[in-house]
Amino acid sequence: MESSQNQFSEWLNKQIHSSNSGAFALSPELRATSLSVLDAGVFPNRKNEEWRYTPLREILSQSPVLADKTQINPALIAAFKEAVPNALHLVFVDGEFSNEFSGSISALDKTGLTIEHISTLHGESRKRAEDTIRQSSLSDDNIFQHISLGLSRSGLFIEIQKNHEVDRIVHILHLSTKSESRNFSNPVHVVRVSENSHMQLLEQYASIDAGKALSVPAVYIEVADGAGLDHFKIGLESNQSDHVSNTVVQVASSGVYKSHQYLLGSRLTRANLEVIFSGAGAQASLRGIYLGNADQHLDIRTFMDHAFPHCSSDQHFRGIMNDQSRGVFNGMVLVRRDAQKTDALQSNKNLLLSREARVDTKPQLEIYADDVKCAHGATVGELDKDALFYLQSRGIEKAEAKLMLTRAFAAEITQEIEIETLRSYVQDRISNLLDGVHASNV
């Protein structure tokens, strides 16, 4: 990493040193450590190997603002919710928290589920919600990840008590307005599901009239023992905003995380996920499609940290790429040394439409145990030649044949959705991206 002196940097120091410091959501000392980092402006480059591929100039070179209220037309906003049209949304507009369009949280306890801000927490559950951001230690210890927790203004601390099973979905809905200027957000979300408990969270990020934005979120989670967790990520911004976001999961014994990521919007989105086993017997599964048009990149970094003996990873991430977008996956799975009886499994597939577009693939294993299966594997390549001539010789059109194998490419990955409107939500949304960029070829 190099210090970088930009307009970025310069606005950012203007928000470390600004006077309204209440505002912000984190106690001081945590976000000491994260006003450090940010002081000495060290951002990422192309030097740096886990952002070799990613390209911040955009970033760098613009000043963002904090959005004014803007007045929303709920028509737009209820069709984001059709996801999941059953859960308990929980909608953000421009970074800051919407009362009008979410749902309540005032007697949630009574289910098993809490569901709190984190701007307004004390006493013992802002030490909880605090002692799992402490607890959870990033590989990329990157700047973005201290642009959270050192000025972020909002967020939720979502809690299930033991022996809980959540029968509602939690939609957390990111909105972006449309503005002249650039619009920023950076929450923090802290999700902590106890003893053999379970629960379904989507994160959402979207923009309404292709409103321009960066947001740069925060994800701190803890699955415990026997518990389960299944995450779903739908990124569905304008193509005039930036997205870099940091995940962190933590999965106790024979706890079971699940993630689904879908990244189809936006100009630049970095989507960095790291899973760490702290106990024996844990699972994770790891899902994901990017699907780029245009001059789009898409980056998706996971990190699996296989700490502990008898646990399992399973990752499969597919890429579709067409005009001049670029796509990358950079998968690195760690198996400690005490980590015996290891099961990890990492794929990358990616379609390329055109002979302009572009993936760099980097599945890496790092193995210290003896006693271990694991496999990884990675492909770039062009529609089968033998499946569209089969087609074609059935009296299939070639558009729409190329059209078919290209849904069915990326339908392996969404099959797996198991709520029935949220898997017909992500199958629509691509199957219209994938109808715009065949028409585009044709």
Second form
Amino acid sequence: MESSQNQFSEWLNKQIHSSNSGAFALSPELRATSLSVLDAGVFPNRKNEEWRYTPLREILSQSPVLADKTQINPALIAAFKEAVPNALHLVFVDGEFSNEFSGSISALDKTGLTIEHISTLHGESRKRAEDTIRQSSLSDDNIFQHISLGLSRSGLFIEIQKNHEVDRIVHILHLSTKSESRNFSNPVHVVRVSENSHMQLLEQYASIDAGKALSVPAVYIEVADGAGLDHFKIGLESNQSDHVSNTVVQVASSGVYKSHQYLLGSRLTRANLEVIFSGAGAQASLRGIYLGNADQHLDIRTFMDHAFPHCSSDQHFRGIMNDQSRGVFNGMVLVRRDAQKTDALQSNKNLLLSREARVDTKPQLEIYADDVKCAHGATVGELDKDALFYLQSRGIEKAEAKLMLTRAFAAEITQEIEIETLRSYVQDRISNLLDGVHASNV
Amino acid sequence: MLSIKNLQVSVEDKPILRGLNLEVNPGEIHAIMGPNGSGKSTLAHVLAGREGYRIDGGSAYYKGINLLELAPEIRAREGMFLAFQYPIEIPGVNNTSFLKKALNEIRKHRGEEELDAIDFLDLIKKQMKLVEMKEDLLKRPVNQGFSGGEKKRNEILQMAVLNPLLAILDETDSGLDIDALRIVAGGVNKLRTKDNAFVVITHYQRLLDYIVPDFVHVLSNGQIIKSGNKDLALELEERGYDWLLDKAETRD
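Switch from the form predicted on its own to the form predicted in complex with the partner chain and give that structure.
Whole complex next, starting from this chain.
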């Protein structure tokens, strides 16, 4: 390995042997495995099929920093809350939970909701949180998961009791602030939705004042029998930030998991999402948009594991790539032998707005059951010329027509967001990014 | 209003229009008929400004402006309208906001004030009655999930809202049942004034029972080989195109 690539590994090593080990969030037993993976220090390279298209050189060649407590103007925070104004906002600044900017959290409030710091969990709740993590085995057990598990100092345990509907959206907001080096943040969040309960979760990552971040979050989710979770993720970090996330979701019998991911920021994002059905009749719907300008690299990997019968999953991911940006969609649907009557759909459509933009798409189906309905497909293309002409023939300028069609391409995904404020927040962010795109192309 | 002289157009080096002449004045309805492959749709597309056609010669002036140099959107803003033979489905673009945007672009161009949402809704609801269109089609993406007839009515609705000076209807009758045909034609007739003009391209005489043309032209092999009044259409209905084509060949 080149010496420039060692910087991050060396930095991690220092963290492992840091004297302040009492501050880590997870139990020594759970951390032990992760620390041995970190000790070995093997990062995936281009020879690893799952990481072939993800350039990690920049991440590995830099040492991030653990930020000191930063003062932030509260007015700046307000703008990040407008996507879900009435939510329970849980704010992390440079990886540390901010009491100042967050709503109050407690073990088991009267609405059946528990929100606690993972670092202070004990007894049964620690056991449940760590069990959820232990059962969440990634098909791609990459080292980044272990950076979160082995070295995390922060994160939340969110649990909703049986038969409850959480009326407030839970909003986990990660902000990075301005600094010389990149602020390191590696939270571990555990979310458990108990039997027949339902909640909505927004996970958001953003920068203040072009703050720089290296974010390596890991999120472990369990959706119990008959329960439902609507999970939104918005990535809006600055173009000097990198983001590698692992999300593992287990969905039990008749549970319903809905995911929306909007990767709109960062220099590099690699978002792994693995959904495992752990009972019959479960459903998952995964949606996502990655939109890149300049030399952004936006990379989504999904792994949909059908191990039980009568489950259904549908995935719709769209990429919009401009300038020299690069998008990657790598999606696997695995239908195991016992997963009869599976209904699985996976679609990935990409729009290239510039000649230098690039997309690598790899939709995959692996089927071992015989009575299933599965379909997948991927397209990469430009705007539809007939549609462009149609709009122009009605008096709409070509540049404007392109913008309308590109927005529309995204809107087919975003229109499925049922929370109105969130839908307009996402659509506005996309529109703003596209305005820039087309101004530069006209 | 529209003056086409010796227009020659080719697609991928294949000549389609071979010296076409046409004069259209305000208040007139012209029907252009002809067999398949005669160049009818090419004429419509070239006039609207679609890419992919090479102009080899001749000219087309509209209101004294060289039409062939204008971007499609400028032609539209200057009052031209093409009703598409195959209206395009545009997922994700709402039918109403699209039409509002289009109308306001045209109004801006004319130096008129833009319509706000309320005034626009009044206008569109009024014009929808003209084509007997269901209101829920306004909420849908442009033409998406519309039946063939609904798409054609949507074209006429757009025409009614944008109120063009020169409308070109490209086989608007194709795929329409008789009721839809009557509604579409009724819309055209109500929009007709002494100041605007229509060029109705059609394969069949049927439409001309409802939209009565002042002139009928027969287009064959990229040229207008015969012009006449509405009786010519009836004659074509009776005798087909062959007698004309034979004559044209012997003339060559």
